[in-house]
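The chain that follows stands alone, in the form predicted alone, written as structure tokens.
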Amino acid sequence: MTNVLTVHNPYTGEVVGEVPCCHVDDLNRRVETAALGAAEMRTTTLHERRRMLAASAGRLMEHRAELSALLTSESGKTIRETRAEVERAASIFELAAAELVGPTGDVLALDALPNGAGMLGYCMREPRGVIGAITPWNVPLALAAHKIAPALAAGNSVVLKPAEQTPLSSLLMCKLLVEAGIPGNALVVCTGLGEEVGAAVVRHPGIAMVSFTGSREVGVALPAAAGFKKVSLELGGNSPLVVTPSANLEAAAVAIVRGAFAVAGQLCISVQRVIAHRSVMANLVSLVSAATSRLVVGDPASEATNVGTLISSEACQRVERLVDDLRLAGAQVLTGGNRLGDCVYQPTVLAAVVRDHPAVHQEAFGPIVMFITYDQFSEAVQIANSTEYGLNAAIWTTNHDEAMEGARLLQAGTVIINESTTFRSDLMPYGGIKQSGMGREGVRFAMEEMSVYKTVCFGKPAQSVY
């Protein structure tokens, strides 16, 4: 049984660092610590929580250079992407602090019914207790912040299980948060393998809620394993972007390239399928191919790099097989289509994709964008919805009726008009339908998930019987 996890730079293969490979006994001790932290957080005032969350945001920004460099080395994301992620993580703590200013409950009009005459009622939200947070490797800091910040704001404690590929940046972030004033027993980290420690987090009776971001294959089994506890799941996606005849093609092409190849396509809301009207397809594909061919691919630490590496050699092999399968089925590789290194794959544009090919309905999770033709708008909607996923979808149009129809008919947790599928504001409710998950993130909405209603009713004093 190993006691150490070794973290490698996916671009160079070099060892970046080592972390403890915890086991179930280690997790049990951390949950006991977090239970003490939950009791402490429950008694903190909103002012105290607001102060520590705001200080946490400032602390992260003070160390953004160190955090971003470390994150680039362990994830293969470009330095520009990781800088933006650190800033985003800090802003999530700022949002959580801001949520603690204002009303936190509701007054109930009990006398609206006859039995409530003379009664006063209100409801308030109370913390659940210990929140188990399981985070992925592709956006490890920001997605950890999306769990930690609202959990603490709602008065909970957190046990964080980061992905084994990217634990170093998570450990550093949590160290900085504790230095900023978050109680050490309210934020504990348990590094280890998902199949052991992650599974134990899900099952542990001392954890009141599990917030999981990761693959559909893992996520679908979690509710049954969790038993009688709250579960929030943000799973995979297969994001469609519909381009209608009225769309601004130049702007759409920019959004497609940005959305398809950010983080080397390793986002659950990456642009994967572009469903374009036959009349604009040739022009759109030309614009996207030209822009894609200009992208700089390679060393994530270089300021000039646009597209970094995939997380592992196995991930690169999987993408290579997927492109080969589509090519054999008749798809045209217009740009890319080649492996450049152990973990590096060229940004790839595929045209004339067979819409019913099994690979089209999978989550590519790589630097691939597929173009599919449609003739009628209803056909575009049908193609977009023909997947088990339903996270983000987008439509490019200047036709108001098409925009409204797309918003109504596209099956997704978020429908975006005239932007990339990768658009996400950290203050909006974010999550999917179908097999993309359940529950919602976004600071205020996550705080609601991580707390429970308590109703209080005041009656009139009993009249003396004498």
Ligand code: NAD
The other form holds:
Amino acid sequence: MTNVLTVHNPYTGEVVGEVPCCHVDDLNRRVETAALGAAEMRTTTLHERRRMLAASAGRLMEHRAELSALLTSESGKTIRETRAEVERAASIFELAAAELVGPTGDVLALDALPNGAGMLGYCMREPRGVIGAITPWNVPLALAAHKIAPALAAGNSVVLKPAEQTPLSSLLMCKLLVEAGIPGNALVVCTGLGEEVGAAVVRHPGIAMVSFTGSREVGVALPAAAGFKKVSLELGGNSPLVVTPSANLEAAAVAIVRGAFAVAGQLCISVQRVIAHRSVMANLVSLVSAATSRLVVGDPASEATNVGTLISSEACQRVERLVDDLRLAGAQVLTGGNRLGDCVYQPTVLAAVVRDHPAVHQEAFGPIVMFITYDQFSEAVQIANSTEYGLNAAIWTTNHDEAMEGARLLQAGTVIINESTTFRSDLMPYGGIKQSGMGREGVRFAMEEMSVYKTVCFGKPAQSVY
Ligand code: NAD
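Can you now output the form predicted in complex with the named molecule? The one shown was the form predicted alone.
Full complex below, order starting with the chain above.
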């Protein structure tokens, strides 16, 4: 039984550091600590929570350089991407602080029904207790912030189980948050293996809610394992982007390249399938191919790099097999299609992709974009919806009716008009339908999920005026 997890730099192969590989006993102790933290947080005033959340944002920004360098070395994300991620994490804490000045409940018109004549009621939200937060390696700081900040704002404590590949930046972030004033008992980290300590977080009776972000393969089994507790799931995707004949092709091409190759295509909302009308396909693929071939690929620590590495050699081999399968089935590789190193794969543009190939329906999670042709708008919608995923979808058009139809018919948690599928604002309700998940994040919406309504009803006064 190992007691240490070693973290490697996927680009250089060097050891970046080591963290404890916790086991179930360690988790049990941390949940006991977090239960004390939950009791502490429940009694804090909103003013105190606002202060600690705002201070957290400031503290992360002060350590932006250190956090981003560490995250680049353990994830292979480019330094420009990780700097932006630290800023994003800080702004999520700011948003959580801002949420606390708004109304926190509703007055209920009890006497609108006969049994409530003369009565007054209100409802307000109370914290759930200990929130178990399980996070993936690909956006580890911002997605941990999307769980920690709303959980604390709503008066809970948190046990964070970060991904095995990227625990160092999460540990550093949580240390900084505690230094900024978050009670140490209210934010505890448990590093370890997903199948052991992650699974134990899901089952633990002392944890009131599990907020999981990760793969569909792991996520689908969690509600049954969790027993009597709330579970929210942010899972994978296979985002379609429809380009209609009226679209601004130059702008669409820029959005496709940005959305397909950010984080080397390892985002749940990466542009995976471009479904373009036959009349614009040739122009669009040539614009996208030309821009893709100009991307600087490789060393994530270099300021010049646009596309960093995949997370592991296995991930790179999986992408290589996927491209080979599609190529064998008739797809044309217009740009890329080669492995450049142990964990580096060239950004790849695949045209004439067979729409029903099984690989088209999987989550690619790599630097690949697939082009599929359509003739009728209804066909584009049918192709876009033909996966088990439903996270983000986009449509590029200048036709108002098509935009409205796209918004209505595309099966996705978010439909985006004339932007990349990777667009996300941290204040919007975000999450999937179908097998992309259950529940919504986005600070206010996560606070709702991480709290429960308590309703209070005042009886009729003895000398009623009613
Ligand atoms: P993963 O599912 O392998 O791991 C995610 C987390 O779950 C890790 O912390 C891991 O240790 C833990 N885990 C593994 N097995 C577990 C188990 N049996 N019980 C409980 N926890 C367990 O995912 P990953 O490779 O880290 O991340 C990539 C995946 O995450 C992709 O599918 C991506 O689309 C998805 N993702 C989704 C979103 C979203 O917002 N919807 C955001 C980012 C990533």
